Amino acid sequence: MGEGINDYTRYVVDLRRHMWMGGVETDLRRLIWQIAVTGKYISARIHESNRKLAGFKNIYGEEQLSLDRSADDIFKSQLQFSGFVREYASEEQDAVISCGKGDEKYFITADPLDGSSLVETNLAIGSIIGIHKESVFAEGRKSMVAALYITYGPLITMVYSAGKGAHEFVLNREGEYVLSQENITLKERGSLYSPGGLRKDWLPEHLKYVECLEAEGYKLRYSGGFVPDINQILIKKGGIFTYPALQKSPRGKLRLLFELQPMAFIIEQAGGKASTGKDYILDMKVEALDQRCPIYIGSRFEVEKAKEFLSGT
């Protein structure tokens, strides 16, 4: 029993040992560990919730559920006086939150609980996280030093990069983030491809593009939401999500800050990239906070692929 308790314990590596080991920065590998400590309280919110809706729409429109305003009540109460945040903005807000006393390192971007229509039908969901070294409104490539998503599905798991890969830790029964797979990269080329939108509203460039990857074999699977289809690819090692500039939506869907931006900086950090069909993520200065476009994210060749498409190449 003894030797099984040492194999054990010598190759389990925790959340914070592993970000030490990994030479991150004091302030931001506490940071980090306090976002993903809340992914707990979000977690267990979620198991008690009723899922009934609360009766009102959010600043863009949409219908909001209770389990939204609870988790984006859980993140910013957690955060307001950690000591490491300056600004905290959310999906759910409709301005940027100062926090603290002003003088802190940090801004945090967070979309409190994608997918959250989902709960009902009992599939993941999960939390985008982004952190800033300056103000938001700049390119992600510029202001970003790391970004999570935390997954809430069968596993609690959380993917996190502060720059230095992208690595997946999985929330075991002892409440501690354990590592299970470093440095995750993607395959050049994948096999999964996650197309959102309606087909009868895709402008023609990108209907030609999909029949493309259709035509060579790839793999439909879409969930209709953003953190467990992310997810599938990078666990996967490959593959394409996309939601488009439609007909009637020029500008896509998904929003550049609190969506688009973190998964970019843990999709390139894991070998791949992501472009809106033409510039890439990363490249793309923040104007609004409710600003959208287009997604072609994954694999290198498919996002190229994509690039070739749109640019009529």
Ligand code: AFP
The other form holds:
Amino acid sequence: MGEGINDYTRYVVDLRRHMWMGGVETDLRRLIWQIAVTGKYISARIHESNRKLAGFKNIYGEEQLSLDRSADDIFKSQLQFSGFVREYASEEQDAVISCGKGDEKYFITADPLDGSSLVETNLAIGSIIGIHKESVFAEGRKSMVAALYITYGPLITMVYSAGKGAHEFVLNREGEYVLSQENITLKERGSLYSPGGLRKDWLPEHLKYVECLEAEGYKLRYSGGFVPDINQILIKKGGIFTYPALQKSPRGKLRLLFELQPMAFIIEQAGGKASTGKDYILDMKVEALDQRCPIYIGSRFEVEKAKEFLSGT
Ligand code: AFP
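Having gone through the form predicted alone, I am curious about the other one (the form predicted together with this ligand); can you provide its structure?
Then the entire complex follows, led off by the chain already shown.
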């Protein structure tokens, strides 16, 4: 006999219950919940945007905003008067936005819709959020208290960490985020590699590193979306994502504040590492909103191996 609805709900742990059981501070629980819920509105906007591809305009005849800008509008409006957010820094904004009365507890960083150029190909994309207890112009290890990302794929999933492990939730048909796996732990060494940038632009020491992984039989997994590519390494419990320094761009492509710090926070909580190939990401002081740096993120073995190749040891 199938389990009745009561039996089913007995085993379902939703996001709010999980954070409460995990001892996450009340305002932080409410903030993470509010951000996760915002993902539903962004998902709706992604589906709506398909009309834009057909050249539709909004009811005022205005060209609809690009998806990442409208995602930013959604996050900003949701968080601006939440009572928890003092400052909102976004990849879509030129400056940090002061929110509310100025005495709120948290400082937010957002890449509202990373990989938006992939929407037309129907590949997965995502939102990346960092939550800080003080100004974001600091080392992530000092200022960050939580991070989360939402993946808009065949399912909408959300991974968060508030400093006590990394946990994945799936948005179910009822519109609730229900726990799919908690305390996700990366193996010491994986078998996937996700190499960003063009091979012809790599520096010699990076090329040697990648060739070493290939000689060891690592499987190439690269979608061009940072969120799904990182999510694959986390959910498959091992491997390495890298977007290295390139000959013409020595700082690589990805942004320290909006993309790398939140993912480094989550991956470290899952027992992995994240470095520039020299310094750990969470030890890097954020000097500017658009600061970029090379990234090696995933299982400890692969990240430390990269440091050996890049330092020539
Ligand atoms: P878009 O947001 O312009 O699609 O770029 C996505 C991204 O910032 C990140 O999500 C990917 O990891 C990286 O760029 C892919 O870059 P390449 O297209 O150079 O591989």
